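Below you'll find only one chain, the form predicted alone, shown as structure tokens.
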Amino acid sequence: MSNNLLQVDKLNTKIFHGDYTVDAVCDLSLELKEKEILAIIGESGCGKTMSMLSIANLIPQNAKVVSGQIIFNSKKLNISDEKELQDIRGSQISYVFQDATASLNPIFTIGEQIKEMFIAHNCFSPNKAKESASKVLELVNLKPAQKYYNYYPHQLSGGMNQKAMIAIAVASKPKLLIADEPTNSLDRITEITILKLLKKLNAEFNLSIILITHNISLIENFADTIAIMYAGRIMEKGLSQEILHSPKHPYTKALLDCLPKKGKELNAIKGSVPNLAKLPSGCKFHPRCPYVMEKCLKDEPDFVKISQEHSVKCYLQ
């Protein structure tokens, strides 16, 4: 029997804009084991967030998951059943949004917002919920808890608000945490602090994590596996060390070449991420690819298996 906590097969999400439709997520397939940390990496606009919002059923009103299958914790989910997905979301799947300050309610204290999670999902009494909220504040290193419990979001730094969002997310002891750019706009030291916190929660609570990021330099010692996204598609996926040290897709190589290296000039990927409403034919990366061939212009390649855990969507393999 598979030990996958999450399995997504050929998930497709469309966004409807008046007289045209955007294929925001195309044939998304991925697996996530229990206790595993998966990093979804790509430039802004590549479909990372929309893919994860589709799994959590948090997509905008003008979007729809039109096909595909999601199996979570050995149960096939009905992607059109809002009630079923709502019951799972928050209790078994938690989502940490990119802008913590905007996601927190400004008129309630941090402690009260965590307390509400225990009341909503665990049916705790107010006193027990407050006690549990204080323990979670300690867990995410907002100490002393009695101090931070009474703080409002505007009284905290960006990093502290992100810790508060993580506290809310893990209050119900979910099996899966999706963290969308949790270190965005934070300084390097705070970035590392947040990733260490997520790693600690992963180890202590057997928490599976999907981390969305555009910063490939952050995840070498953090993620177990990596999926590279471009134009709403996964282009390469595999074990972290294989992807980082033996990349096969030109886009993955280009992302890694953008990292600063001692004694070398910074590189940039030529061109820009395509408009999802006007995608090129064939391989969606071909207008920016230095290795483009004639067949890349016409037909989109299938996945090629490089090793047991490593697959790539490219004709070069």
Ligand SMILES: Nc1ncnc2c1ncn2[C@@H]1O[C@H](COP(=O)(O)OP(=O)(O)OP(=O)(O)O)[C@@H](O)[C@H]1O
Second form
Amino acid sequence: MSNNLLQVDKLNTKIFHGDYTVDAVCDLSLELKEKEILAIIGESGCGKTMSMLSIANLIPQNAKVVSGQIIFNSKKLNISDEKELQDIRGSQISYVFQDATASLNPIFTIGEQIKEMFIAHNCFSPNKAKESASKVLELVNLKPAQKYYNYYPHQLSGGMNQKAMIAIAVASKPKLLIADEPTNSLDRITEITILKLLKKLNAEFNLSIILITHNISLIENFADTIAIMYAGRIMEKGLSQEILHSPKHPYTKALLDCLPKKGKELNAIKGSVPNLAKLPSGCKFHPRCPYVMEKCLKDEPDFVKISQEHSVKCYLQ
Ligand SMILES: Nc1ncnc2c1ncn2[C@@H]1O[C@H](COP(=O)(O)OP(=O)(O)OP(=O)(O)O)[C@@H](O)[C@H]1O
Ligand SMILES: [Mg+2]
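Write the structure block of the form predicted in complex with this ligand for the protein whose form predicted alone appears above.
Once more the chain from above appears, this time first in line as the rest of the complex follows.
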């Protein structure tokens, strides 16, 4: 039997914009083992957030998961059963949103917000919930807990608010934490602190993590696996070491070439991410690809398996 905690097969999400519809997530397939850390990488607008919101059943009202299958913790989820998805999402899958400060409730203290999670998900008494909230504050290094318990979000820095969001997310003892750019807009040191905190939670609680990030340079020692996204699709996925040191897809190579290198000029990928409403034919990266061939313009390539873990959506393999 597989030890996958999460298995997603050919998930498709559409966004309805009144007179037109866009395919925001296209045939998304991925697996996540227990305790695995997967990093999702791609330029802005590639569909990273929409993909993960689709898995967590948190997509906006004008969007719909139209097809595909999600197996979570050995249970096949019925993507049209709102109630079932809500139960699982609330207790076993937690989501840390892209903008932590906006996700916290400004009129309640951090401690009260964590306490509420313990009452809602674990049915704790108010006293026990308060005690547990203090423990979680300690766990995420918001110490002394008595002090931070009574702080309002506006009294905390961006990094502290991220830690508070993570505290709220782990209060329900989830099996999977999806963290959407939790280090966005934070300085480098705070960013490392947050990643270390996630790694600690991963090690101590066997927590599986999906991390959406732009910062490729910090994930080598953090993530076990990486999925590269472009135009609502995964273009390449595999073990972190393989993706970072032996990338196969021209898009992955281009992303890695954009990393700042000592003594070298900064690189950027030519062109821009396509508008999902006007996607090119064939391979969606072909207009920007330096290796484009005739067939790339016609048909979209399937995944080619490079190794057990490594696959790539490109004809060049
Ligand atoms: N609420 C929404 N309503 C309509 N379209 C949306 C909505 N949210 C996202 N989109 C569209 O879905 C596409 C994918 O957006 P998504 O937020 O998933 O990208 P992303 O890769 O997370 O980008 P970023 O790195 O900037 O966060 C974009 O074209 C975006 O305009
Ligand atoms: Mg996003």
